[in-house]
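Heads up, the chain below is alone and in the form predicted alone; it's given as C-alpha cells.
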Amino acid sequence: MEKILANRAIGGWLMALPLVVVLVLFLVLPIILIVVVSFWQATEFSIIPAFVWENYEFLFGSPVTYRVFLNTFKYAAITWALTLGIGFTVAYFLAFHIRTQTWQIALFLLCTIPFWTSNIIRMISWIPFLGRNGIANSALMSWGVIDAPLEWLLFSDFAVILAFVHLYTLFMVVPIFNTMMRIDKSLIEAARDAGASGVQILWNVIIPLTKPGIMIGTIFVVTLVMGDFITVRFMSGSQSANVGRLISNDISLLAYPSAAATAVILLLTVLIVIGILLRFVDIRKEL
C-alpha cells in the first residue's frame, strides 16, 4: 500500500514538473533578476554590478515618486469604480433579465467583439473622437450645447480614464457574470416570496453571492491599470504619468537599475493590494 501511495506521489510530481519548470524559467527567474539588478549601480556610461541602495534611496527620496504613485492609485481607483458599475450592470442584465441561454451567449459574445482587435487600436480610436475638431466637439457645437470646443476631452485625465474603462470593463464583466450564473434562482424566488423588494434581493442575496466574481474582476482591473503605461502616454499627451511610464522612461534612458527598483516597488504594491482584497473573500472556490 505504501509503495502504491509513493508511486502516486512520484507520478503527481512528474506530472507537475513541466509546469514547475515553465514557471521557474519564465516567472521566478525574471523576478529574481529584476530584484538583483535593482541593487546595481548605474553611471552615465555603464552599469556596475555592485550591491548598493542608491536606487531605492533616490526613489523614496524624490517627491516625484510619491506623486506618480498617487496618480497611479487615482487612475486605478476611478477605473475600478466605473468598471465595477458598468460590469455589474451588464452581468446582472445578462444573468437575470435574459431568459434563454442562447441569447445570453449571443449578447455576451457581442460584448467581446471590440476585444477582437488590438488594445492600442481601440485606444487610439478615441483620439479623432475626442479631439478639438473631433466628432464629440463637432456634435455638441452643432446641437448648440457648447460655443467653443472642450479642451479637456482629449490629452487629459478624463481621456486616460475613459480609455482605461473601455479597455478593461470586460475583465470585470466576465467573472461577475460567471458568478451570477451560478446563483440558484430558487433563492431569489424564496426572497421574493418572503416579501423582499428588488433592492433588498440585490443587496442581501445577489451582491453577497457575487463577491468572489467582484474580487476576481477587481484584481484583474487594478493590476492591469497599475501596470499600463501606453494608455497614459497616448491619452494624456505625455502630460501625465503613472508608475509604468516611470519605468518606461528609465528603460528608454538605459537606466536599468533604477527601472528595476521601481518595478520591484510596483510589484510589492500590487501584491499588497491583492493580499488585502483576498482577505475579504475566498476566491479559491471560484477557481
Contents of the next structure:
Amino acid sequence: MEKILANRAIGGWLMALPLVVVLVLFLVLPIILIVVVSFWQATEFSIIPAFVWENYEFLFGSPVTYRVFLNTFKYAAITWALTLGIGFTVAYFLAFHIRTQTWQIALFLLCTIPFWTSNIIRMISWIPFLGRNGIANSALMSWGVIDAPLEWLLFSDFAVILAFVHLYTLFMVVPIFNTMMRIDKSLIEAARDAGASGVQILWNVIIPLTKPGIMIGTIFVVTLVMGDFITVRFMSGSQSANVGRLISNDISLLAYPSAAATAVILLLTVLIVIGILLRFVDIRKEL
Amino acid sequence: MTKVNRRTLLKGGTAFAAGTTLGAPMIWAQNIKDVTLRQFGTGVSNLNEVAQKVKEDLGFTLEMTALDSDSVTQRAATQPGSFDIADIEYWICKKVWPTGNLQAMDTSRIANYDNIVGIFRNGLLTPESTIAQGTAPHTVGFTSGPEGTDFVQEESGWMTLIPTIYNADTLGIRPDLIGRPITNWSELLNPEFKGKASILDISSIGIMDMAMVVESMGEYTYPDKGNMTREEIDLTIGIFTEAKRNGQFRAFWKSFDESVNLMASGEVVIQSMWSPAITAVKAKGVPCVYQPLEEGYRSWGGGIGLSAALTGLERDAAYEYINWYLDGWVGGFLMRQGYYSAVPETSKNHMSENEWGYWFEGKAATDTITSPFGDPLAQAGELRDGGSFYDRMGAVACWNAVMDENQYMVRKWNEFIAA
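Right, the form predicted alone is done; let's see the coordinates for the form predicted together with its partner chain.
Shown next: the complete complex, the earlier chain at its head.
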C-alpha cells in the first residue's frame, strides 16, 4: 500500500480523482446526453429515441437560425466592448490611482454591492425606470431635453445591452483588477525613468501585462451573454430573440430534441469563440 | 416531491388495509380525511381559497400546483403519475386525451350533470345558437366508454373533462389614452397605435387573436380559424410579421402580470388580454375596458380531468370533489371574478342579487361590486363590459384550439418572435 502511494503518478491520479468524478458526473455525462438527445425525434408529446438528422436539418435550413445567431453575436460583441471599456477603467483606477490598500479593498467591495441582490431583480428594476412614463423619460422631459418620451429606451436592443452591461461589468473588473494588482510597480517606474509618457506606459506595459485578466473577463462576459435568455426576453419585451430564447421556446413546447440540437450548436460556437480568444493569450502561462 | 408521493402512498395503503377489515361504508367517513389529491393546472382556477374550502367542506386535502399552459400540457402528457386531478383547457384535452393519461368520467355520478350549460353538452348555448369555430368544448368533451381514448360527438355518458370555468376573451383597451370608440379587432394593427399595441406570446392562443384581426381587416376569411392550413398560417403570421417590423408592437407578454403591467403603466393602450387582468388594472385605479367587438369573442373553457392512475378511495374523493365543485360555492367564487361557472344556477345561491345581476344578467350594479378578495371593481350604476351571459357567450366567434398543423404553426410562431 505504502509503495503504491509512494508512486507519484498513482498518488497524483488519486488526488485528481474526486474532481474527475464530479466533472464526469455533472458535466461530461449531461453534455453527452444532450448530444444523444439532439438526434432523437419528437412529436407533440412524445420523444422517440432515434438517430436522425432532422433537428439539425431544420436548424440549418431555417433563415431564422442565422438571424438569431447573428443577433446573439451582436449582443455579445457590443456588451464585450462596453464592459471591457468600463471594467478596464474601473480596475485601472482602483489599482493605480488608489494608493492605500484599505481604500482599494473598500472601493472594490463597493463595486460588488449590487451583487447582493438577484440578477433578475436588478434587471427588472430597469423596466419602470426606462418606461414611456418612467423616471428617465419624465426627468429628461422636465429638464426640457426632449419633448416627447423616448420610445427606444425600453423594449429595445438598447435596453437589452444596457441590462447586460449592468449585470456583467463586474465580471470584467474582478479579473482585470486582479492581474493589475500583481504588476510589479518597479516596471512602471522603470518605464517612466526611461522616458515613457503615461499613454506609452499604458499601452506598452500595463495592457500587455493585464492581457490574461482581460481574457478571463472576456470569457466570462461572452459566455454569459451568449447563454442568456431571460434578459433578452424581459428587456426586449419578447420582441428580440437570441439562441437562448430559441432553446427555451423549444423546451416549453416539449421539443427537447430540437432544443438539444440548438444547444449543441451553441456550445460548439462558444467553444470556437473561446478557442480563438485563447490563441491570443496563453492564460496558463501568464497566470 | 418524492416525500409527498411516499406519504400519499402510505396513506392510501392504510386506507386500503382499513377498508378490507372494516367494510366499505365505514371507511368513507373514517378515512377520507387522510386522502390527499394533487391537482395541477393553469393559474386561473388553482386558487388556495378553493383548497381551504375543500378541507372545510369535504375534509380531505387538495394540493394545488399552478403552471403555465405549455407546462400543463407537457405534464399531463408526459408525467401521468405526478397528478391526481388535471385542471386543463379543452384544447389541451384534445392533445392529452389520446395519450390515455386521463380516465373517462361516468356522468351518472355527477349530480348536476343535467344542469351543465349546453355549450359543454351539445355545443348549443340556446337551441337557436350556432357552434363557433375552433376546438368547441363539446367536440372533445365525450368519449366512447370507460376505456375510450377517442372523442365522440354525442352525450355518451362518459366525459373527458367535467367543465368548471370558461369565459369569452377580447381586446383590452385604455379608453382614457385612446379617446374614441373601438369596435373591431382590426384596430390592433391600426397604425394609430404604433408602438402601443401588444399581443400574447403563447402561440396556440395568439394565433387565434391574429386570425380574428386578419378577418376583421378583410384580408382573408378562414373556413376554420381553429384549424388552419399551412398557407393560412403563413398568411396570418406574414401580416403580423410585417406589422412587427413596422414597429406596431411595444412588447409581447407571456404571463398575466406582464399584461397587467404593460397596460397599467401606459406602455400599451390596446392588447390581447384576459378578464382578471382587466380587473387587476382597474384595481390600481387605472381605467381599462374589456372591449366587446363586432366580430365577437375568442372563447375558452376549462375542466377537471382525472388521472388514469386514480382508483378506489381517491377516485371516490375526486368524484365528491367534482360534485362539490359544481354545487355552487366555487361557481360563485369564480363568477365574482368575471368567469362563468358550468352550472350557473347553483352559483346564484352563493352570490348576492346585485352580484348576480351585474355579472350574469348584465344589469347595472345597484351597489359597489367587489372581488372575492375585497377589491372594489365597479360602482353602483356601472354595467359589465359586454353585457349579460347570453350576450357574451352568444357572441363567441371561435374557441381556443389546437390545429392539425400545430407543429408547423409553432415553428412559424417562433420565427415571428425572432423576426
